[in-house]
Every structure is written in C-alpha cells, then in structure tokens.
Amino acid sequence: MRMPEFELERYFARHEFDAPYLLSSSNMETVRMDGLLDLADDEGRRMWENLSLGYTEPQGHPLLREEIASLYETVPPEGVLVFSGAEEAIFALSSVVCGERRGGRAAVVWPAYQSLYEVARSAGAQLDLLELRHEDGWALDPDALEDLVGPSTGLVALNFPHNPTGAQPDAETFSRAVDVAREAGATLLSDEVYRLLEHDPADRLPAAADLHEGAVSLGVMSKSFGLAGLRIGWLATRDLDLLRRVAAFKDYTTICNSAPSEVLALIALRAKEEILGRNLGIVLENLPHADAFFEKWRGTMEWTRPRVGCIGFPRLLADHPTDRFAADLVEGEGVMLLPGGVYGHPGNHFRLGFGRRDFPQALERLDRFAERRLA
C-alpha cells in the first residue's frame, strides 16, 4: 500500500508546537491530568491507582466498551472496538472493506479529513467524491449521494458534524443519506467525532449505527472531549461480523491500546456531562468574537456560521491566496491558520478553530495582521 503525504498532518507538524497561538485547532482545549482525575468516581480512582502496565484486551477494556456503548441506543458493548485514536479506526475499517472489494468504489463526502478517502483509494477503491459547497451553506444533498452510489460501491463515508465546516444536516436529510448506503448494500462509515458538541442540543443527530444495522459510527476522545493526548477512538456498530474482521486487521497495527489511556478515557466518559458542558461553554463564549470579526471584515472574509463543534471554514475573498496569507501570519504574529489547500479544496478557505480559551487573543492578532495586509 502506497499513500501520498498527509498534507494536513505535515502542516501541523511544521507549526503546531512552535506557534504561540493555534487558531486552527480541531479539538477543544484540554485539561491537566489532575483536573481529569478530580472527576473520577470511586471505581475509576481505584482502577487508576492500581493500574498494571501490561497488555490490554485487544477489543478494549470491557468497562470502557460498556461506557462507549451507552452513547448509542442500539449498540451493545460487544459492538464496540477501541483503537489508538480515530485515525487507526479509519485505517482499519477502510482497509478491510475496500480491500475485500478491490476495484469497487467508495463514495466520500468532501472536503474531508484526508484519510477518509485516501485510505480507501490506497486499499483499491475508486473514489466518488460528494462535494459540499460554500454557496449551498455546505448542505448535504442525499439525491446527489444517491447518484454516486451504485452496485459496485462498497464504502460510503459521511462526516457529520462536518470537518472542516461545522455543518450539520437535519435529521431527515441525514436519515435519507444513511438509507442510500443501506439500499446499496454498502458499508457506511459515519465520522461522528464532533457529536455531543452541538451548539443547540436540538440539532443532535442520531448516530448512524442506531439508524442502520450495517452502519459504523466513528468516535474519539480528541475532539468534543478535548482529550487528544489519550489517543483513544472507537468504532461502534451492530454488524459484529464486520467488527470481527476489523479486529483481526488491528492485530497488524497496534494490537491493543494503552492501559493508562483506557482508564482515563473511562473516567472522562463517566464525567461526560461536566466535561462537555465546560467545552460547550468555551465555544459559546468564543462564537460572538468570531461573529464580530467577520462582520468587521464583511466583503473581505466570510463564513457559514458552524452549528456544531469547534471549527469553521471561512473564505478569504481578497485576491490573496490563503496558503501565503497563513504562512505570513504565523511568521508575523505567531498565529497558525490552516489553509484550505491542505484539503485539496480550491475555494481560498482556511480552517478556523474556536475551541480554546485564548481564541479572543489569537483573533486580535489575526485582525491586526489583516489590517496591515488586507485593509
């Protein structure tokens, strides 16, 4: 398997740990270890204090799988497979599904996190990209998806809440898209890593795994929970035979997960109301700052206001490529923006992250830079 360079991750590798301000972070602000342990219940605290650093169960700790299953309506604990992050989960599932049907097709929403489509292509699938458009408010069109999907489609990959735009379809539209995959007999991979961070809880969609017995929901501790350093993700599905095949593939990647990370993830999931409430509070405090910024720069920059999560995908209307704009910004102001070109998207967009407490300060620096460069 030969894969092209992962543009987004290479970009972050160059700037993420040097730039003082990360204005493109895709995850929520994290917590310190002591802060997370303060949230532990008695059982979680005992598990942490008596932790043995041996191998763990390949499927994931039984209590962790049980806690993850409680996030879904119909998925049993045995329908959960835990991974070292969502990236590994995508790699394993796409490799299995597309590897079993080499020469088949994969229909993937785009723009998207590169591995959602690149792993499928590298595993032998021919890609059919369903483009979401700024002009349409990044709306999902189930009819357009149906036009892409046919008898040779083995994988359909949806990503809602959407990365990088923060878009969210209504429940009826999403259900229709799930039905397209069901009727084609395709495996549906539903990337739901920003689920549970809806700005209005009424916008929360059902998990795809609850809508369709052949669907697989992808979750992770990194995004809505802000615990990226745990490197814990999962697949949840009622298709236990598919999950068995994916678990066998995992034997060639990580085999099992980090014991400390699994216990810490269990603690966090049991404290999810407090953690998610804190994170949503940060988002809702930051969004008015973003609104004021884009109002000031109306005609020069614009965005479709996200409904979910902590990222958006604004567009720079000035005759100034965002890759150069971002490069000059990080050099001149120490603020990292992610140019839309790393998604292969031609619309002169950039990803804006508003899940950190220093968002107002970073936005002030962006505003100051824009005054010099664009005013």
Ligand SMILES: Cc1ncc(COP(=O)(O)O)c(C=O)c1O
Second form
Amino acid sequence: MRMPEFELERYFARHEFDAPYLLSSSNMETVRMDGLLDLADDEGRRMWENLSLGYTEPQGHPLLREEIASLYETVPPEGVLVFSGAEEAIFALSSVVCGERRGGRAAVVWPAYQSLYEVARSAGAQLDLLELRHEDGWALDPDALEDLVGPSTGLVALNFPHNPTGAQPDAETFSRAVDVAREAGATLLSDEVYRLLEHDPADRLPAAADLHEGAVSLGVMSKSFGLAGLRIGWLATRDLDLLRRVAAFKDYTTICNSAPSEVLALIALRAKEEILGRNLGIVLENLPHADAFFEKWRGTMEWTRPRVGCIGFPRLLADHPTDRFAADLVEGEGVMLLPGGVYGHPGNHFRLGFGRRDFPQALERLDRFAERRLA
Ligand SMILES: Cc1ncc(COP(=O)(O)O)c(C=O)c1O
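Can you now output the form predicted together with this ligand? The one shown was the form predicted alone.
Let's see the whole complex now, leading with the same chain.
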C-alpha cells in the first residue's frame, strides 16, 4: 500500500511545536493531568490508582464503551469500538469497506481531512468528491450527493461539523444525506469529531448512527474535549457485523488501546458537562474578537462564521497567496496559520482556530502582520 504524504499533518509537524502561537488548531485548549484527575469520580480515581499496565480489551474497556454509548440514543455498548485516535478508526473502517469491494466507488465530502478520501483511494476505491463551496456558505447539498452515488458506491464519507470550514447543515438536510447513503446501500462513515461543541446546543445534529442502523459515527477525545494526547477515538454503530470485521482489522494495527488513556478518557467523559462547558466558554469569548477582526478587514478577508466547533475557513481576498502569507507570518510573528493549499483547495483560504485561550493575543499579531502586509 502506497500513500501520498498527508499534507496537513506534514505542515503541522513543521510548525506545531516551534511556533509560539497556533492560530489554526482544530482542537480545544487542553488540560493538565492534575486538572483532569481532579474531575474523577471515586470509581475513576480508583481505576487510575490501581491501573495495571498489561494489554487491554481489544474492543475497549467495557466501562469506556458504556460511557461512549451513552452519547448516542440507539447504539449499545457492543456497538462501540475504541481506537487509538479517530485516525486509526478512519484507517480501519475505510480499509475494510473499500477493501471488500475493490474497484468500487467512495463518495467523500470535499475539502476534507485528507485521510477521509486518501485511505479509501489507497484501499482501491475510485473517488467521487462532493464539493462544498464558499459561494454557497459551504452548504451540504443532498441532491448533489444523490447524483454522485450509485450501485457501485461502497462508502460515503461525510464530516459534519466540517473540517476545515466549521459548516454544518440543519438536521433535515443532514438526515436527507444519511438517507441517500442508506438508499444506495453504501456504508456511511460520518466523521463527527467536532460534535458536542455547538455554540447554541439547539444546533446539535443527531448522530448518523442514530438515524440509520447501517451508519457509523466517528468520535474522538481530541477535538471538543481538547484531549488529543490521549489518542482515544471510536466508531459507534448498530451494524455489529461490520464492527466485527473492522475489529478483526485492528488486530493488524494497534490490537488494543493504551490502558492509561482509556481510564483518562472514561474520567473525562464522565465529567463531560464540565469540560465541554469550559471549552464552549473559551470559544464564545474568542468569537467576538474574530468578529471585530473580520469587520476591520472587510473587503480584504471574509469568512462564513461557524455555528459549531473551533475552526473556520476564511478567505484572503487581497492579491497575496495564503501559502506565502502563512510562511511569512510564522517567520515574522511566530503565529502558525494553515494555508488552504494543504487541503489541495485553490481558493486562497486559510484555516482559523479559535479554541485556545491565547487566541486574542495571536489574532493581535496576525492583525499587526496584516497591517504591514496588506493595508
Ligand atoms: C475531520 C477529522 N477527522 C479525524 C481527525 C483525526 O483525529 P485524531 O487526531 O484525534 O485521530 C481529525 C484531526 O484533525 C479531523 O479533523
């Protein structure tokens, strides 16, 4: 299996641990270990203190699966398979589904986190990209999806809330898209890693796994919870036969998950109201700064303000390629901005992340740089 470089991850690898300000991160501000342990209930604390470090159950710790299942309306704990991050889950599911139907097609939303289409392609699928457009406010069009899928479509991969735009459709539109996949007889991989951080909780979409018994919802501790270092993600579905085949694949990747990470994820999920509430507070404090920034730079930059999550995909209207702009910004101001080119997107966009506490300071530096470069 030959896979091309993952452009976004290579870009992050170059800058993430050197640049003092990260203005494109897709995950929330994290917490320290002591802060997380302070949130543990008695059982969680006991599990942490008495943890033994052998192999863990391949499907995931039973209590963790139970806690994850409670995030869904209809998925039983046996319908949850825990992975080392969402990334492993995408790799396993896409490899299984596309590998079983080599030469089949995969319909994937675009622009997208690269593994959502690259793994399918590497596993033998031919891609049909469902493009979201800036001009349409990044709207999902279920009719366009219907035109893309057919009898040879084995996999449909959606991602709402969406990376990089932060867009999400209304519940009816999303449900129609889920129906399109169901009617085509395709496996739906619904990447929902940015779920649970709706700016207005009334905007929360139902999980695809609850809408359709054959759909698979993907979740993770990295994004809304800000716990990327745990590397805990999961697939949730009522299709237990599919899950069994994916679990068999996982024997060739990690076999089972990190024991400490599973317990810490359990502690965090049991404290989800507190953690998500804190994180939403950060986002809601940061957004007015972004509003003022885009108001000031109206005519030079524009964006569709997201209603969920902590990323958006603004466009630079000035005659400056964002890759050059981002390279000079990190050099001159120590601020990392992700140019849209890493998504293979031609529209001179960049990804903005507003989930970190130092967002106002980082934005100030971007503003200062823009004054020099664009004013
Ligand atoms: C849409 C999407 N899916 C999956 C992932 C992978 O998540 P993780 O790094 O937690 O494995 C990411 C990470 O950026 C993402 O943006």
